[in-house]
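Shown next as structure tokens: one chain only, the form predicted on its own.
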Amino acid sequence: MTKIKVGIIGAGRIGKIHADNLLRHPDVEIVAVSDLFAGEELKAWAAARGIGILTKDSDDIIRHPDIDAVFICSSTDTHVPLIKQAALAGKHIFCEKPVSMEIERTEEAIEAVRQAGVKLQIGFNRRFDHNFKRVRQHVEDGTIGTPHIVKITSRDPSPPPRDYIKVSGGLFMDMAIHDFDMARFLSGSEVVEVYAQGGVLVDPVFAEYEDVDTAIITLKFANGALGVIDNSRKAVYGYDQRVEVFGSKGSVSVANDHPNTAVVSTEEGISSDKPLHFFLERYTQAYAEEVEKFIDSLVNGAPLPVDGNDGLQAERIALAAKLSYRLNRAVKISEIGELRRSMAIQT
């Protein structure tokens, strides 16, 4: 069978990633390899992995004509021309999220991807994990019955640093976009009106970006349910991770993953270890999956579980969250598009 040949832009930590859970794929070759730093450290990294090709120039990635598929792991102000530039090369595409942060630009990339006829996958790797998973296949097997709240805990263990921040878009498009999606995924309802209220209570580094680091998003669903998120950038316990959706016939949870599960209970007190410290330790599986369904799609056909709407429909949410906070007030999904013209709002 002839592998699947894919080109890899950007080997920071997620492109190197996603290079070692491609390379434990029988049917995928890494042709090569673009980032524009890349140097000596990077050029052993290539060779240990038997990567032939080793480059600056994404587009070396585009123009290989052996090339079948791109992981788009670059800055995200690189995405959309990178997604229209492979999409125009005929290369299947797996892209880092968020797409951008306009929404129109990510519409065009979408559209590009559509009239190539190529496929497109984004990377919101939660949905894999196998909590959540489970999470959503009792609220499509109806155990749960009617989903009436969905609740999401997501906390970071530290906070990025200030280079990071200053180009993040700020937490509702970078970090809490990651939960829109799980929204939606575990509700199985698109979201049409939100509601966000933030603080900085975690470093005054982030008002100087106009950021938060602390949120409480209240979600509304076509289907009727409600929707709870709460955010915040520094848990000194560890990372943070918990959801339910509780329905109308009972509801279902997940805790935190740990590196085990013995607790121990003394005359001091009751402890156990701490959550796995960050989302790479906690969705190592997670990362893995998601190539894995993006290569089977590929080479069998079977459907993309997350595409380039389900991209556009939570960079809609961040943005609506956005636009809640500086108004404070709710804000409806189809009233965006006004609301940022008057405001002159690009995000």
Second form
Number of protein chains: 4
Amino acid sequence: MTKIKVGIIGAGRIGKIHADNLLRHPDVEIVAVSDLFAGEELKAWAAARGIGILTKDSDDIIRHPDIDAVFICSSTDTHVPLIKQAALAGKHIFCEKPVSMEIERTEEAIEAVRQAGVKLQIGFNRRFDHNFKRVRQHVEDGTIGTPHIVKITSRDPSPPPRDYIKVSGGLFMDMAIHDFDMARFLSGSEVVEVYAQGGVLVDPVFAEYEDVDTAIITLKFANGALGVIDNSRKAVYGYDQRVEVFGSKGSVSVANDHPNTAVVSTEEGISSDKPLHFFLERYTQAYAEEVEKFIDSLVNGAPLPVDGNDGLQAERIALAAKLSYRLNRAVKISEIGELRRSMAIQT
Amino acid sequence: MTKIKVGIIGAGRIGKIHADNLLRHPDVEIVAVSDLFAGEELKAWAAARGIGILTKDSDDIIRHPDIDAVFICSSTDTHVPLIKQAALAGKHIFCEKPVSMEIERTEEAIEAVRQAGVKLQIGFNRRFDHNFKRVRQHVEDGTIGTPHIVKITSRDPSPPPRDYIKVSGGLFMDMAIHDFDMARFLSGSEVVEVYAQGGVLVDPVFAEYEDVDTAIITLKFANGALGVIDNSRKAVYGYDQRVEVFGSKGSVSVANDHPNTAVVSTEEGISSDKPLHFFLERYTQAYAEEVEKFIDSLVNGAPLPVDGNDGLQAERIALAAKLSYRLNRAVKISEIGELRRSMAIQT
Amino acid sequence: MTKIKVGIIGAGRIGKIHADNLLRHPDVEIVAVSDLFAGEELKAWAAARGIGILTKDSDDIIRHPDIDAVFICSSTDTHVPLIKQAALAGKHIFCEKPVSMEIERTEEAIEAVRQAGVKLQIGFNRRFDHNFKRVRQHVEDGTIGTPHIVKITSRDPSPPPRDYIKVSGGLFMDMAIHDFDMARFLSGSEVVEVYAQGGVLVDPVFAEYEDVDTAIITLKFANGALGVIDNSRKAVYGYDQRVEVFGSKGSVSVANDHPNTAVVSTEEGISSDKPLHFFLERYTQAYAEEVEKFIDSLVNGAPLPVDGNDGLQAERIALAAKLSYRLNRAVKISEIGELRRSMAIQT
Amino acid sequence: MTKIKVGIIGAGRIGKIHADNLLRHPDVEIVAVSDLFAGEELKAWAAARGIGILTKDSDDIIRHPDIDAVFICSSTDTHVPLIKQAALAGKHIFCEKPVSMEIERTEEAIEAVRQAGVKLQIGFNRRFDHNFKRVRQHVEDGTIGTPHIVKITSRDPSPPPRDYIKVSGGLFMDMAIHDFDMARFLSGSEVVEVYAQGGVLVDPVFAEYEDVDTAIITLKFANGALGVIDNSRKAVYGYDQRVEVFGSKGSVSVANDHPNTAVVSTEEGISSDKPLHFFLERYTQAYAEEVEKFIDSLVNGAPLPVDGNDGLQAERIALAAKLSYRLNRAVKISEIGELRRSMAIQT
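Switch from the form predicted on its own to the form predicted together with a further copy of the same chain and print that structure.
Below is the whole assembly, all chains and molecules, this chain first.
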């Protein structure tokens, strides 16, 4: 069998994770990696993995005739132009979330992909987590009946640096966007309305960028179900990633993953170790599986597990959350276009 | 020592629970019980407990010269007049929640109590639950630092009958009012703003009375913290009463109570028994303790653990939730007076 | 209905617990209490409970014509003579464990009870614990198939004082006897062979009295199943009372009870409160229920839940364990008579 | 850096696991694999992994000049001769457990290794399990004080086939040997005495080979602590691998690993998925880590985590257990030599 030839654009933390997962796949060959800041360290990294081409120019990847698929792991502002170019060049695309911070731009990218007839998968890795998959399966199997309430707790162990906050797009677009996708994934229904309440309780730096570090977001789904997400940029005890779906026949919930099951009992009380620290530890297997499913789709024509539309819908919810927070009222997904025009805001 | 002499007005389910808890108290004597529907059954019940007076007329209790304190366990519409009368008669008062469904009326009752210099405790029994008390203690001790998010899950095992729904005041006033008090209790801060989203997902009968059976309520506290409550009238697996307080130094959460700790492992999976079925099973000890604290306050002058103002604040939040749900926007506690006038609604 | 009239012999900690549980029973009247050391304190205690007769002489109880049933809560050496006297006087008997530390004496007591046609219940309170009852029920229901292994963990929070150790009969007879009864109760099968290994790891005082403070006891049941008990006189984290029954179709196990379900997550880890401290906290409800069942048997003729034979069998196992520990080999229940003769030991 | 060149003898299930873990190691090259039954399937397997030499003759590996280390994964009866040959050839050795079923033969193998000055690691993979490592660490750190009781539950999901039972060496040597090593590992002390009780409760086939399928084994450690192991060949709910160490300052215990944390609550009760099915699922990471540590020892001279003596000690305990079961009495490790002679048994 001929191997799928892959090029990776952007060799930061996430690009490297994808690379290592791709290298373990028997049907894949990584032909080239590009990174704006490619230096000695990256050279050594690529060499150790037998990756032949290391370049600073993403064009070298997009124009490479042998490459079948590109992984876009560069900064968010480059996603849309790269998707368009890759689609035009007939490459299949795996792109990190979010596609962009402007709905119209994301729509353009999706349209380019559609016209080119290539595949586009968005990096919503959490759908592949063993816990969340099991919840989804129970919902699909009807174990809990019709979903009434979807609850998502999503808290990071510590806030990102100021430089990241500045360009992140804000908590709703940067962090909660994973939760918006999770809400759609778990409920199997579209979000039609959003109310977001937030606060700056962790670090005043967030206020400087009109951002929040703590949020409660209420969702209303097309099927009438309700959802709620609580976010914090700082859970000192580690990455907190739990969900619950409550329905007419019961509920299903998942707790965090822990490094071990050891429980210590002493005169002081009962204790155990904290949850897995952050996304690299918690989603190790999920990252591997999302890449596997993408390759599987290319090789065997299996349907994509997360496509461009999933990216778009999550962005719409994020935008509605942002608007809701500013207006302090519920915002319908259907009114975000008009609201943005009337508010003349850039989001 | 002279015993505290108590009269109980309303001998329904909750009145009887209070009676039995009072009977176990060495410092208390139940002198009289009144109930509109006092019949043979109640007569036997009172006789078995050595309660000398059983009457249909609450006046017999309020005017009884020996009685020191009255327990008002009759229907909500009788609470305010009975509180006023009892206060005027110089009796201390334990009154079930809510005091009334109209803020102004509740304020009148509190004013009457104040003028009479008697004590008034409101039946927010959950404050005395062993789990919630432990959460509160951790918050007070600073174990989790400054609270950022208060989360309350509160779901009943099955909806009340139509006749009850009709006069209940609606989910926000009837059911969530306990959670509003819990939010204040756990956070130690006042609620300043409310957003309520709801739906009729359990039974269409709720729609007939402009009520909901499922709700997500977002709270904003005076100190900037956020809160969220999720309610359902029907959790088929039993009474679901959990809370979590998340703060700058960590979180504390409580799970449901179960009738036993037995875990069965078979070829089909791992299983255990459902949580305690409903409030009678879950709050047995809490009901006993709230009565004990009330008596303790009368005997030893200890401060009341829940007073009239606590009842009033919870009603204000409930009203704000009701208004928010109708207006589909966040409602400030400070604006409920004006809003009610402008909407000319009766709540 | 006429009330069951009860006399209590021995008003130590356990006698008082039984008294308070009896007082709560609508069908019971406590007529008299005897205690060798009855003084002012006990007088006040009895007065507060409306108990008419307080005496130092147990004869006053056994000869009292109105008394239907006696609770024998005095020291172990008095059990057999009191049972015999009470049986002769036609009283029903509730006796604390063990009946005696000599099998033959226990047999005599049982014979006296048989001849008198009165009822004798032994105070194996743990059979009434909500957790262990649930395990037994699963075993009876066949949930876990045929039992293969019965595991019992039974550890006290702290060792008794020297004076108690001296006369306790040793860990096997004093402490593990509850576990021997539990093994029979859970498995529904008789123990036929015992191997006991022990050590003095907690406090050298145990060695002074040829006792152990730590033990592992292996049981073989008549039906071929195996059992294992681990005991310690000192679990610093509190009373540790867990069991597991493992069988052909699965297993059922119970964890300890805790004062609350609060879980705290901080930078240091996850923690919760210790289990309920000791038997008074853990078995509160079980003590109430064993008394209720005894009274129920007297009033309604329901079969006794734990009878004299149960007491005898547990003592036999305890003796076998004691012998096994000395001989460092497995001891059959059927050989304990002969072994004792050949060893000329007093146990 | 030059890579460690490895040859694998025996390409059954466990040989293949080691191979895949070795292939992932950057410092390792697998030069050759031998298997008595090497056929087309194995050829394809080796080819897909780029393994150059596939042979039926283990000599091809032992005499290969480039090979630094051999993995002995063939049947138990071949272990000793292969260890001797490999040692003579100057190869480092990783050998599966048990080294042999005869203590003297194991001693010969260890002596050969000593004389050759090569390294020998035994495949006690469970020492590398994340849960058991954490328990050991707590014991070492003194978290639980001086160990008093070590408890090990070790149950397989289903019995092996008759052909395996026939040559397995019996439950004590084949299955419990892992637990004997675990007991030494966790306690940090040598076992000095063993008592084993067993039964044929799962399948009569075990009786045909004088084997048992269910066992309770009591251990006494040199430091006075006690241990207990319970084994079953058939836990229908999956692989059951739990331990607890109880000591003067508390206890530490570990529960099973599960494929996810999903908990379902319905009208029927609370349920979750079974534990990971068997050793391949449970010990995936442990298998990887034991190989990593072995290579690490070869490359960096780090001490071996499990050596020949560890293999020998576990075999001694297994033999004592076997003898104890036959004699139905406790057997000291120090008396097994004499006992075997006097019993003229082959074990």
